[in-house]
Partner chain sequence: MTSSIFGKKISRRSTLKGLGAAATGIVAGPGFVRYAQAQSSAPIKIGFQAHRTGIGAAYGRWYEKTTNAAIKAINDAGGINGRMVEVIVEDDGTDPGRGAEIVGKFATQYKVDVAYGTLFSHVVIGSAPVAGEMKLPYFVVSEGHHVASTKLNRYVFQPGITDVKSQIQAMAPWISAYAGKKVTQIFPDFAFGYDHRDYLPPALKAQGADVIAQIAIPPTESSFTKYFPQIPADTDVIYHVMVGPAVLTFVKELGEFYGGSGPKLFGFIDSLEAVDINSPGLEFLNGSHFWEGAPRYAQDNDTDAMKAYRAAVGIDENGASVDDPKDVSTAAHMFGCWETLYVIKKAMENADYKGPEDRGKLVEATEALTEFAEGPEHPQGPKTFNGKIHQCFGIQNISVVEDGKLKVVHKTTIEDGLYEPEGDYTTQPL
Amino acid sequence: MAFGPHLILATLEGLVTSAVLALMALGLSLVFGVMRVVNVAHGEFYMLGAVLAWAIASAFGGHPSIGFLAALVISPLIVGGVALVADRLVLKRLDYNPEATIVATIGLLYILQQVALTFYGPEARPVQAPFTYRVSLPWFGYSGYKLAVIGASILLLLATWFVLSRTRIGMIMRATQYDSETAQAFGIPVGRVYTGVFAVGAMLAAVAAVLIVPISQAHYLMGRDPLLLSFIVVIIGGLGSLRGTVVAALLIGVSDGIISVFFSPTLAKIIATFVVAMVLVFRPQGLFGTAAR
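May I have this chain by itself in the form predicted on its own?
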């Protein structure tokens, strides 16, 4: 394959990575932006979403699209329920103390890993894509499902933007983010907002996992790399910034796809880490974040 088509293929693969990464990083950014909680277990919610997707899709017979659609609906709801219980039983009891919640979510990470290992096993298992249509480009054929993943991610990001900026729920979340004590004084149930945001963040990670698992495979250790990349995206884009999350996810995903194809995946990770270091030195609030006053 010539250089031009090869570059186009690498870019498309990078866009798929960016689409999934944007959803996962958005969940992480929302949790920290509103609650000031660094959720180290965010990658395990992603893993749990993929494992549940395999279990749900396997339980449905008939056309693969039936099982996949069921997984796309049910898996995020279950993961959101697990996050809700974790918030009520653990984070709320710690009064959302930043240091204590880091330790607590590390513990939650290992609990979810061991639960998945016990009931799911150590094997990596695939989920069949809902359709296998290939788009014929002038240079090569490309998976229609991967293009659908990009489209689904764009729709979900737009929906999230609409909720955050154009609805009463979004206004309540922004008020809690800016000043939780004042928000509580005006009658906003801050505790319920925190619980809801933690559950929504986990559900976004689960949706990302369900979308990507037909391309990759479900595995009980699959949450580590996406968690690291999500932290990189959040740091570069700026905490709590939807625009920053999308731009940083595109930057990291596309560059990772291109560099991995033409050079090596290790070099892509090195460059991403270097970019994070430069952002922390010269613009600690991120490219689109707001500096603390």
Contents of the next structure:
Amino acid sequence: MAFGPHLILATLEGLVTSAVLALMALGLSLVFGVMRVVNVAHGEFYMLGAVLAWAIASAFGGHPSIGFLAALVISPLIVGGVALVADRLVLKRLDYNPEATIVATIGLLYILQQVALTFYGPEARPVQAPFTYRVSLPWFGYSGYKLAVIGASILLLLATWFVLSRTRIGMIMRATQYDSETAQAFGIPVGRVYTGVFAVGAMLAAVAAVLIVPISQAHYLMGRDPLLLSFIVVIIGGLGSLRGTVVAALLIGVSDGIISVFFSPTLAKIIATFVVAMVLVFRPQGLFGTAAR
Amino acid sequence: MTSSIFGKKISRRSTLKGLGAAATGIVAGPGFVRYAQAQSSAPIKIGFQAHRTGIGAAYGRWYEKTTNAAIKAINDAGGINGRMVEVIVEDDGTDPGRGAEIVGKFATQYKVDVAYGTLFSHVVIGSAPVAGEMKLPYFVVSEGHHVASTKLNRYVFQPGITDVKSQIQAMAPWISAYAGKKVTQIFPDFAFGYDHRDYLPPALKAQGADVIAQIAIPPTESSFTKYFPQIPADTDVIYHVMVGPAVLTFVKELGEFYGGSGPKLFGFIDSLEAVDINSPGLEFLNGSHFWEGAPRYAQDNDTDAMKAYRAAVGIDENGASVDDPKDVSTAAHMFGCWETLYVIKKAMENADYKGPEDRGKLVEATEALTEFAEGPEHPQGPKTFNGKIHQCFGIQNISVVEDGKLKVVHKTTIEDGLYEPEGDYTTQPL
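The form predicted in complex with its partner chain, contrasted with the form predicted on its own above:
The next block holds the full complex; its first chain is the one shown before.
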């Protein structure tokens, strides 16, 4: 294949990765930024979103788009509910202590994974894409649905940005992130904000999963790789910085696409991990993060 | 006399009580079940190392169904040497480390007569040394060339399914004659894939065809389009074999990439094992060819033995579960479980096997086998067995996708797949 089309394919693949990664990492970053909780179970919320998408899509008959759209709405809501319960039952009782919550979310990771294994089983199951359209370029074909994933992700990221920077809820969240004690003194119900943020973080992961599940499939172990990539993105972008997260997701996703296509996917992972190490050495707060006060 | 640990007093009496309870527990635990007439009526125990979870789960589930069906048939017909057969299943998570632990557990804790049933080649390779150390006969249904390579040990056998080297050699003439001379290979990046990587090029070379590119993909990969630009444009035929939970994605993305206009496809059905070939997005497969160990779809010329086997395992004419038409089986491989269990039965009968002390005799009796005739015990077809390399050789099927079904268009002969043995297990001490 000539260099030009090769590059187009690499970039497209990279953008799809970035789109999903940005949504997922945004959830992780939000939870850390506001709550200072490193949510190791984030990948399992993603997995849960995909598994529920399968369950919901197969419960609906008719055109595949009906089941998919239902999954896109219902699955994140259920995952958000699970996160809400987890926050109330576990994290709140640990007083959001950073060390304790890491251990607790590791426990949550195993619980969610084993619950999925028990009730959903070890198979990988497909969800039908809402539409199948093959974009045929002169050199190769590309899935129209993958392009739609990129579009949907951009819309969702814009919506998140709007909520965070232009609405009252967003202002409350930012206030809590900036200084939770002062926020509380001003009458902001910090406890409820924490619960809400944890649920929203999980929902972002679930939405990412519903978008990806027609491309890959729902599987009980699918949460591990995206979790690692999300941590990479969040560390490079700066924990708690939304702009940094999106930029880093683009950087990691597109470079992953290009390096995997031109060289090898393993090399792409090596480079991403190396970049994380370098960022931690030379700019521990991340590209866009602010140094801890 | 009292002793103190961490400030708590422990009296002699409570210590004795605890020891007594522990001893009772050990005696009542697995492996200590006593039978009144000792071995004469105690069941023969087969330890089944199953991929219930992990990347091999789809295969594991169907291997278990086939095993249960075969054991039921064997027990209904009177068992082995007049004793019932009991299967003890342990999940290895498709993980070599856990696999090795489980074989050890089978030998020391459950005290099984033989271990059996492993598919994924990295698990077989990881577990085989333990079977050798424990002197526990280990019958795998793996397809890999590792047993026949004589790199494992005298206790490992593969008598129910032909190995990859032989399969490839048998099919190479057909690939070169009907598919094309310039072949690009896509294979999973672990032991099983390396058999394909290493044995296809020489087999094709002998037929005047060439492998022009080899693309290795990790079995845990979830996205594949990025690998396809490595396929050279002058490729006549893509030879693909993938495993893992994302095989459907692999084939779908191959279809998106080429549409209907790419190189011809020749795949191992592994790339779509346990997946419905009529899934949306797979329409482009129409007219492409697959290797199948045993055909997934019922064929017009199926023998009565094959029909009886399919009914016993519970698959319909599309190769899916009779209870759920969406639950597609791993038909191309799982017949190996059925046939392996009948080989174990035959070897135990020939050795007049009484219990674990006869394991050496069982190994020798298995090595002495030479032929398995086609029939209810070997429904996939006739096989020969080479006791020196512990490997059987059978026929292979090449099927075409036609009207949403796989139809067998070519059957190889046993002779097509025979090669010079690379060693001799029988020279190793028992």
